[in-house]
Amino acid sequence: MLKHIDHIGIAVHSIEEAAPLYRDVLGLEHLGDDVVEEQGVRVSFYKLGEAKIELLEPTREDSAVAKFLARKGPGVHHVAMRTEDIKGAAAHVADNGIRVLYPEPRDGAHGKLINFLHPKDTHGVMLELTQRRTDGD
C-alpha cells in the first residue's frame, strides 16, 4: 500500500530565511518552488536521498501552516508517504477508524494528489499520503 516516505514537511515562518540551513549549510539540492493556492501555502523542495524536505511557509493567515506555526512555531509538521493508489490506501485506514481528513484526494505541490490523517488518531503525528500523477513527478 505504502511505497515509502516521500517527504518530511517543516512549517517556516519565511522559505527565504529557512532555505539556506537546507541548501548551503546542509548541501541539499534544491528541486524547486510551488505554490499551492488551495493549502495556502508556499513550499520549497529539497532533495535528501530518495526523500525531500519540505519547507512550507504560509501565503495567508487562515492556512493550516499559519496555525500551526501561532500554536506551535516552526518544525516538523508532517511526515508523507507515497502510495500508487491514495484513494485505496485512505479508504484502508478508514476502516481501521483512522480519519482521513478530506472525501477525497486534493491536488497539492509539483501536480500529486494529497491527502492528511488526523494527527489524534495517529499518536500526534500528521500524515499525508501523496500519489503521483505521472511518472514524471
Given for the second form:
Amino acid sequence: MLKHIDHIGIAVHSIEEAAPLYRDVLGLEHLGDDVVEEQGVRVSFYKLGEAKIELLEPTREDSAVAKFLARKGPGVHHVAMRTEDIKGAAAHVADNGIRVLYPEPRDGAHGKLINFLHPKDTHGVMLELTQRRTDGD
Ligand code: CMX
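Mind sharing the form predicted in complex with carboxymethyldethia coenzyme *A? What's above is the form predicted alone.
Below is the entire complex, every chain and molecule, led by the chain shown above.
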C-alpha cells in the first residue's frame, strides 16, 4: 500500500533563514520551491536519498502551518508516505478508524495528490499520503 517515505515536512518561520542549514551545512541538493495557495504554505525541497526534506513556511496567519508554529514552534510537521493508490490507501486507513482529513485527495506541491491522517489518531505525528500524477518527481 505504501512505497517509501516521500518527504519529511518541517515547519519553519522563514525558509530563507532555515535553508542554509540544509543546503550549505548538510549539503543537500535543493530541488525547488513552490507555493501551495490552498494550504497557505511556501515550500522548499531538499534531496536526501530517495526521500526529501520539505521546509514549510506559512503564507497566511490562518493556515495550518501558522497555527502549528504558534502552538509548538518550529519542528517536524508531518511525515509523507508515497502510495500509488491514494484513494485506496485513505479508504483502508479510514476503515480502521483513523480520521482522514479530506474526503478526496487535494493538490499538493509540484502537482502531487495529497491527503492527511489526523495527528491525534497517529500517535502525535501527522502522516501525509502522497501520490505522483506522472513519472516526474
Ligand atoms: N502534528 C502533530 N500535532 C498536530 C499537528 C501536526 N502537524 N497539527 C496540529 N496538531 C495538534 C495540536 O498540537 C493540538 O494538540 P493539543 O490539543 O494536544 O495541543 C491539536 O492537534 C489541535 O491543534 P489545532 O492547532 O487546534 O489544529 P486544528 O484542530 O485546527 O487542525 C489539523 C489540526 C491536523 C486538522 C490541521 O492542521 C489540518 O487540517 N492539517 C492538514 C493540512 C496541513 O497541515 N497542511 C500543511 C501542509 C501542506 C503541505 O505539505 O503541502
